[in-house]
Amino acid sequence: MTAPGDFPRRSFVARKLDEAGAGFGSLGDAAVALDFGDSAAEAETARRLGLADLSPLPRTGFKGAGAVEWLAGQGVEVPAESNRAARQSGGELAARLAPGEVLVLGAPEAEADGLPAALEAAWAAEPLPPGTPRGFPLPRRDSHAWFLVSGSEAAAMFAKLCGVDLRPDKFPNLSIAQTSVARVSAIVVRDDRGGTLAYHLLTDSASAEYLWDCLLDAMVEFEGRPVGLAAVRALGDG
């Protein structure tokens, strides 16, 4: 049986996932919660209101003068405006947080490290003429926990915790809000999955367990529950 402690990397909320009865599978150098006992039922839950931990999945960031231009040179489609995200050919997201800062999220469907790892390797290996700006990498996989909130009740649940109006008619798909959720700083990226409303939620790793508990508490009245990566992938298939 796969266990988080068997891998060099584990989720910031691995203990809570284990207590909730998660079944883990391997994903690169980490264990990820695949389900909580019934993948089919979780897929239905995810369409109403589900909370998935994507923290073990690959992600990275780049910041500083020349970062956007360097990413474009690597074939990354970067939005022209801040607080917008662009989907890449492999399903990844490039989220522009500021004129000189981009967050790259791996695709939940991917079985390998994909674009984030490729970009980090390219940045470290590529020689450039002295003085050529290209920004610097940010260790987003270490600094930020990553959750996905999905389902038709997701925006109503967020209304209890966040001052930004995240309703679909007010917050278009691939929009970004850098805001406070349950009184902690967070990045919210709308990324609908196969027709189901969904939001990526990233927060400082030190606040991960606190925010996980706050989200679960806010979900109770909507009958929301934790779901595994299998349910997230099922949404994408739909």
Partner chain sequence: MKIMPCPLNGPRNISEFACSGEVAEMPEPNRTGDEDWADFIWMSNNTAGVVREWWCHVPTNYWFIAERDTVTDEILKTYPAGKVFTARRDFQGRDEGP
Second form
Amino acid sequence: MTAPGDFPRRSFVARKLDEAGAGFGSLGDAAVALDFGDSAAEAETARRLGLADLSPLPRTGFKGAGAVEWLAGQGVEVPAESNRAARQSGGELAARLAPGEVLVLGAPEAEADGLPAALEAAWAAEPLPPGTPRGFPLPRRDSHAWFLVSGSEAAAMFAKLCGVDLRPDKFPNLSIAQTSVARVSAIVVRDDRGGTLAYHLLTDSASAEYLWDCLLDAMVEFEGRPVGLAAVRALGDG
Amino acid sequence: MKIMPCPLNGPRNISEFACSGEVAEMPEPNRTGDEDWADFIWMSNNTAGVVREWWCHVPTNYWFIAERDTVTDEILKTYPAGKVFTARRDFQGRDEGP
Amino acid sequence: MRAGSNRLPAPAGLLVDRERPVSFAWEGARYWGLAGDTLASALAANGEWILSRSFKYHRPRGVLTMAGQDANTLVQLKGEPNVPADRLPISEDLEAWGQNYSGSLKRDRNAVLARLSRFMPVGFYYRAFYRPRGIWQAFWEPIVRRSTGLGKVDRATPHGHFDKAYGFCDLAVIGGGPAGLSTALAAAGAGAEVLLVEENPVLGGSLAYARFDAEGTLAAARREALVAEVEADPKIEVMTGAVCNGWFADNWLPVIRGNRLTKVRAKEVVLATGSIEQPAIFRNNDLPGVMQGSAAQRLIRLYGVRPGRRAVVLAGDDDGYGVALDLAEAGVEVAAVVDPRPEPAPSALTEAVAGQGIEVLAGHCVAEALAGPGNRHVRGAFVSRLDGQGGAVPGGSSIACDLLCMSTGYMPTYQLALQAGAKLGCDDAGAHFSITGLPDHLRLAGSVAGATDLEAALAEGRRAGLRAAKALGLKAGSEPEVPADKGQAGANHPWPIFPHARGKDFVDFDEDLQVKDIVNAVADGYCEIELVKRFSTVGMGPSQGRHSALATARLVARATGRSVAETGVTAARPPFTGEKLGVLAGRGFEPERLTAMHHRHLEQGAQMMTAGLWWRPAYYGTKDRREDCIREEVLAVRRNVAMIDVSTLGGLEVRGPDAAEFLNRVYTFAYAKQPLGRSRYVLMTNDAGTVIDDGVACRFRDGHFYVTATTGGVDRVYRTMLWWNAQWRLDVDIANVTAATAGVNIAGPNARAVLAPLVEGADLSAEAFPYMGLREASVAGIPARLLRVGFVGELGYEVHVPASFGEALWDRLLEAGKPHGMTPFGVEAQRVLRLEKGHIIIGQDSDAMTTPDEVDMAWAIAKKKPFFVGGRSIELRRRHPSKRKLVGFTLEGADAPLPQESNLVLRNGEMVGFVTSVTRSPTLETVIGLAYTAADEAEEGAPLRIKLTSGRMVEGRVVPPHFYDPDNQRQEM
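Show the form predicted in complex with the partner chain, please, the one above being the form predicted alone.
In what comes next, the whole complex appears, and the chain from above leads the way.
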């Protein structure tokens, strides 16, 4: 049996997951909630309204002069417009938050560290001081908790927490809203999975437990529940 | 609730923003007399009419400039701060020439 | 009969289900009604007409509008006062009572107050009760409070569940009457996404209850067709039973349905809010059984309830004739139609009334409603002839009736439009209204815009819908012709006010105000409508002037020789109808931030405290041992070793070629030559030279500083830094990594012994890693930054790691400290420790005017920099030296009293400063503190006189603020 305490790196909501009866598995250097007892039923829940914690998954960010050009040089497809995301060949997302800032999210399907870790290693490997500006890495795995809200009721649920219109016909796939969710600053990235409406929600890691509770409370009227990574991966399979 | 069109994030509820007052270029500190400096620091024009104001989109900490009519509270246009502050600013020391 | 003796046969009763009887309790007795009934309609069906007692005179009150818009029908539920009975659905568990009576609703002992009304002239609140001094609070107030008011609040009421949501649409249509329905259809037809908000349980507005033709079939047919079309349209979302309670900037609409508030953002808005029928004014116009014509129609058509047996209709317009026809059709004997118009123009409706043989008394008014015993119901109408000026000629005749309907005109439901900044205009002669000056993206349709004719309202709705669609950038067809409004000329009677010498001619039912009260307010000099309102309280009751604003404007206009338009109405402000505080509170979002070690603190018995949004451990132990716990934690740091969670400390990465130049500009000290691997104090002043934050700058590389900021200040510091660089455009990037970083400070003489075994990649010896040094290393296998800092004044290391490792770090450190007896310490002990060292906390020991000089920080100001924020102002302020200074002080003696923060420092009775921090030092065993005192009395040894909270004076002595280890030997070990 894997438990969050087996690893020095822990999700910001590890206790909430544990209390909800999560079954954990290892993913890289942390434990991730794979399911809550019934991954098949959770896959159904995830199609209606599910909340998954992806905080242990790899992610990174780069910001500052030259960041976008350097990422492009590393083979990352960076969207031309701010507040748009582009899918990478390995299933990762490159989310452009500002003209000079990109957030890179690992693929929920991936087992290893993947692109985010590779980028961080490539950035660190270059000699200092840098010859050309290439931005600076941001500790996105620690600054932000990462949740995935999925299912047909996701937009209606978000309408209880967020003043931005996230309905699917108004907020196209791979759009980004940097806004306030339940009064906490958040990054919302729409990323439908296997035809199911889904949003990545990245938010202040210190507020993770608070926001987890807010989300579950807002989900009650739609019978939404926490789901594990297995259910998220099942969505991706269509 | 008013809508503020953010140059980075598009139209948003104004509760997502913080206003930091009128845009005023700082005079060269070491070339400005006490009275003019005090006037710059402590006095506000409180213009009735169109003013340029600093606004910050709080979730992204993005600063931009809005032109707002303080009489009608109409926001006329918004743009990145780089449109006004186009070049690096350096300050002159007390002993350097102008 | 279960449905009630006044129940009419089908098809009357659109809303009620005759197959589903429902019983409910009223005033302690059980009654039967039908599913779909409101409390008011069900009681009416049972012949119960009194719903409450009036605010001031305790007069019986009953149905007035049946629209949920008046104060007459406010009833008391278990745990909820002031619920409109004509909106409240009945149910088996409903228990309701009337309000504002003493004894029983039907026999109220306080009804005698009405006889005292001549001793309670308008504005008497402001004139009586105040002499002799103090008598109001001591004597009058309890009496007045007992005998006036509305419902009672039950403090044992359990919490309800309320919530909020955001809503979005292209077009919001407020009002689901004929104009609103046709607006919605036209806009949706052009492709707009429409939200249709309707206050009532069903769509249709006046089509659901009013009469538009002699045959009485037009409304139902029109309604059925329009509603079916709306319900079939997927682009239209219908919210019934929902009220839009305000208009806010950029079409932000609070829509309340049940316990949920939806904050709707609409790109376009069309107000199809209709109009509100206005009561006529005559003596006893408030008796139960006297109601608006539309109320009688609602009872009949919506609920299948016969409003009376024998009726008199006061008809100032043709709609009154429609009411008469409806009554006759419902089996009510119409004794007379009283029409104040001298010669009403013939129309289909007037002719149909004549055709039925109903007596019409043109050029007459109802001068008085005759009261039955105890004013409990109307028993007749006293009808007088009108003179050429519209006044009643003395004398007349009585007509027996148990129902008196008032149909004399309407006023547009202007509230939302006026909230949006529009102006209400009025043509006095024609008595019709206009609303002008609407903001962009807001339109009107239907009778709120002045349309009174059904066809005109429908066409206007279509036009408004198409215009909204066009504004949305949709392709909309050509606009329809709006037919000439046939009804407008005679829709509203211009002066349905028939004052009576003996009064009780109510202008405002909520506040029991009579005609003379308004006239006397003007006579007392209150000529402006806003002043009349405040003096007389007209329009201040629950119905907020919906039924009194027009009559008041007319009375004030006549008394001041102005027009109604010149007089105007009082400002319209949200909310439109009463709303519960629960709805406003809704689901409250109160973010809170936890450090990675939060649960460990709880497990270790910490008492938590807030620091901004953060939770931090105050001390570890039970509350009853608070002082002991803090003392033990302090001594553990001084004598052994202890550790504290410092994750909430702000952290900023400042990177780029101009990083040092940037810090030089935003902080007072100099950073260009700061060596790598060293940290340096940072002090931030604002551009006025006031200290606003501090921390340390850690230089890892030439172009890379890690800067700490205060817990409460970091977000503002970060934002301010970005703001400055938006203007300076230096080549530097700033990132706020506060939440990304967890931190622990291990402090005490044994700190090195605890930490060293865990560290790989750094030598912790004093020579290799001196005070203010910093290293990157691994602590228990976790990548960490180590900072040697001395906030608490002992040998200490701050260990900063990525936040998701924070809990593991805490565990490993605690484990490593076990052999040394290491314990955690909290914020309270830290505050004592730093005070013993004389370190200031910005925000506690400084205020909005504090300069670096006042707090002995001149050493932290670099002298050779060309510029830093605040520098020029500090220089300027030095030419006008401050009169105060922050000093350390002690109170000698083990039994010295402990002053409190903010206690004043006095000299010759004048305030010269105040205490900012104070404690009884466990280490020094004396009272120590920081305080502002007079600058000319700040030298060591000077007296410092503190006025304690008790008022007692105590004298201390000024000492250097470095109470403990002034040579810093311990932190530099």
